[in-house]
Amino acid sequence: MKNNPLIRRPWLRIRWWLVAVVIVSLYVWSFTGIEFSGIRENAGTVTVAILQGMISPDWDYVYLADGEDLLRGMIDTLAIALLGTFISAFLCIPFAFWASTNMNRWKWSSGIGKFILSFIRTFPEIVMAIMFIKAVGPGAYAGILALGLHSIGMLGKLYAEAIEKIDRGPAEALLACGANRLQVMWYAVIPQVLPEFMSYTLYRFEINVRSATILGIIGAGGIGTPLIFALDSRNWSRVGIILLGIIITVSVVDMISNYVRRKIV
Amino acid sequence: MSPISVTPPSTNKGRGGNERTSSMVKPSHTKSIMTAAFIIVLLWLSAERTDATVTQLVTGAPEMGKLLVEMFPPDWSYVTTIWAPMMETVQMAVLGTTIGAMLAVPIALLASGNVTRSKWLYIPARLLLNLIRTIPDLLFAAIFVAIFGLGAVAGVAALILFSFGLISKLLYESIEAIDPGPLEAMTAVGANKLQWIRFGVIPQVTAQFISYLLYTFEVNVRAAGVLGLVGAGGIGLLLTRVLDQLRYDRACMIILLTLVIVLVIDYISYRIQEKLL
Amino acid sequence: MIEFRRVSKLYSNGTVGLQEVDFTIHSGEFVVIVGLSGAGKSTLLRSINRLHEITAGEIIVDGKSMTLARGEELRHMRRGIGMIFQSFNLVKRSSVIRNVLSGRVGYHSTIRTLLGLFPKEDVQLALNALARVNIQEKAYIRADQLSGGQQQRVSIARALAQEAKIILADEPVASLDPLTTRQVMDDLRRINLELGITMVVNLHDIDLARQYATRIIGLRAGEIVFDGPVGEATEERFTHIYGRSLREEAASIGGEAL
């Protein structure tokens, strides 16, 4: 485009035409290397009964007197969150620290702190959760333990951004008084950076409400294990009971989580 | 919550009956204190509840620490195995994505207000974006091997539900933050509606909606490695299964096989990225 | 007292900061540097709190070896001398108070400064601060609520309740408008003869230098050309050193940041 925007030069066009052919071979593969055969024939029925479940859906679930019923399983959800939020909220300011290019004197050395944090989020936490689940037993705690330790990598990462959008001025103000580092952290840098923090926070909280639903699965406790229990013996009705938990339960997280967001910042 | 902290801090009156000049006086911090009380009590109460405690981890440390040595020297000789299912993983994760960006493009444009403009449209457009965001990915694949059977076909439609929720919110957003200016043009010209998004919107968001796609391509390739956890396919029936075999070595091989494809998918994308804008 | 000896400062990257800088500041002088762009006046102003290290040559202030502090007694060091910065440097979302009290870090522990745990002599202390620059009333209210004028006076006020007994400015009106310079400039002079702090600032406009100043020193490239009562800090003095007028220099440079 620099030379002369009119003439059109050819090897633009053929760069174009290969791109063309990377993408279509890319879905080629895709389309092939899927087995579609197996679908059962069954499907549309199953999806009408899902959908009957989440039109009438097993009410009775939402409260039972010995305890195994909805209204416990989204407690144990939020709970396993919640835990695991706060662990991480704390476990990644070292880390975010590290990461950030203004709070190192090296470059490579806050490449490492990323580096670490991107493996962390590589990590899916429902593969830390079956660990976990050897070392303290299936349960909430090992989902606790896992969403904790996999939300270090975002947290961190975001958390370690916000770090580098901070005004340098106040820290070199502080130091300028006599300061020392750790009154430089506490007065000049955290004040900047707590009502990031606090919202990433309450965002990944957001995001851990969801994962918790899932962690049940593999036994790490919430509201999972019974899904996968209804799923397994067809029970379409209690499929759709907990489903519309979920769904209303994490929406009103989300509202609240954004209300109180947008009052931070 | 209260009205008062929504007033700006130069009108703060003087609470607590002290009534002196009115912003000398110190805020009290009972807000602050409320909300931290509240949090702790939240907190313990949830540690309540889960039976979490630090003992536990203590205890269970040495488990997970025998755990991780077994995991090392990982088996390299399985990676042949586990090729062609790390491949399939892939495979679905392309063909999610990209069905899902299809389909979010026109509910996208749908729940943006300057494109729609009627409120009876967007409104409930937005109301089913939220809804579908609010299940995980591998619950739809749970949902989706309940009806598909096992195996890959479930993996992708979740894949399918999952990103068309991720783009179609962020399209919208983007959408509805384009420049007016040539919209307003494009309706001066006389286009017809079709047209003038063609002209008007399209060319706008093209460069985010392509990163977008990337984005989401990342995310459901690390998704799609778990999604046989559940048994829709792709590297994850693997895992469950070296797992239940207490082959460590074979699970981190597979950890690490899956980290690397990432790696190498995260580079491609932030390349393209980087040509793109 | 402060005392610079054959002070150079020499620039990883082969630019030269200072050479061969040598003069005495004595207590309660007011002191405005002046010179282009460039010219090394905030290297020389933060080098005397080190700021910026110099490579050559040694600062001595009241007695004591800037250069040569290390740890604990650099702070020390530094907690007795107060900074004034063009983009007031206050944490905007802290209050204006906390903005003030933190220039007392320096006189506690770790601990209890971390704890914000703030001797009641200390609040006071800050308070009647704020009340030097007449903006005590403002002192719960967020810093990003002020004015640029209003926030620069709350930097005053921090390196008032730090008990300094040097200030350094740099450029401290420089993104503020004509009137509001007024106000901080006449703040800085009440402060110099009121409380006999030494001034030691910065500016790049030489009408307000003459103004307010009791010595001017001028630089160009790192090098003092001129270093003398203002009486002698003459226009025509300073065209024939700097080869053209300091005022359109002024003029050019009015918003840029630091």
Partner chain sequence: MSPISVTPPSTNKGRGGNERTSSMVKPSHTKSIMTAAFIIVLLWLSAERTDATVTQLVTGAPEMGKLLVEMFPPDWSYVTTIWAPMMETVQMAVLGTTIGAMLAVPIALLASGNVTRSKWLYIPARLLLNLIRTIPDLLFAAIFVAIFGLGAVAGVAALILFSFGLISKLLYESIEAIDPGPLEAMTAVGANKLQWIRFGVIPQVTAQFISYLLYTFEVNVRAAGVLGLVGAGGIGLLLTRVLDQLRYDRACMIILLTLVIVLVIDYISYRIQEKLL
Second form
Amino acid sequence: MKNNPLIRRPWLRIRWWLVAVVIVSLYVWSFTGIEFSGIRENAGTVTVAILQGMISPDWDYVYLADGEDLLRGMIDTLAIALLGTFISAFLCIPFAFWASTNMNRWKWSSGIGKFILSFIRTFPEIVMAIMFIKAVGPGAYAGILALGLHSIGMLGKLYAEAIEKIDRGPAEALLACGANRLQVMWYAVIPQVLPEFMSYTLYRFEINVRSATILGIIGAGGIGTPLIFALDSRNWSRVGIILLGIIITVSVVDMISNYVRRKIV
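The form predicted on its own is what I want next, because the block you gave corresponds to the form predicted together with its partner chain; please supply it.
The text that comes after this line covers the one chain and nothing more.
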């Protein structure tokens, strides 16, 4: 008991109590700002209708020969996520080397690179999608641009961290043999970071598949567009089959990506 730090230093216990009080106060203050106007009279009816739609989905919507269906929507969603990830995976490489501290002579230079990547990550995908919809019109093109630009910030940060963890021994050995900077980059740096680059890219693709389903709700293509139409028309059986398709697609993509990433790293 004498070695207990809380007994020897009572201020530690007081500090933890102060932290707990601050956290509880923040939660209470947050909930006081929520305006609760009560539950609507038709809430029970709507809830039952939603559950019935989930239990008995519209299986005919899986494939329609003469119109948009679940398969086409999910293929569009996967294509948007794949192209957005592919664009960002290449465009973020220069930013990653710019932001890595061990690839710059001056700390302020890598600091600027990190700031630019943080600035890009500040804008959510849905905000970028709204901006691109205003610029290029609604559709998959706006969704691809939104995912591609937003993913540059996150992938660039992960790539930069991978570059900063490399072993400098091979690079120094090549420099001692008279290799130039490009040769050092190609033979000493790229082989070390490429597995992690591929792993981070696959992980980002998983996230982009989920994001692409949301972007369609605002008109950026993908399965989100028929989902919002089904919600507006209260077609709960169609909502159920769309949600079921999203769950299956995301789960399959996650399993495949996890398997590939385990083989790479």
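Everything quoted here is computed from the prediction, not taken from an experiment. Positions refer to the first chain, counted from 1. What we label the rigid core is the largest C-alpha set whose atoms superpose within 1.5 Å from one form to the other.
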I want to check Thr45: does it shift between these two forms by 2 Å or more at the Cα, with the core superposed? yes
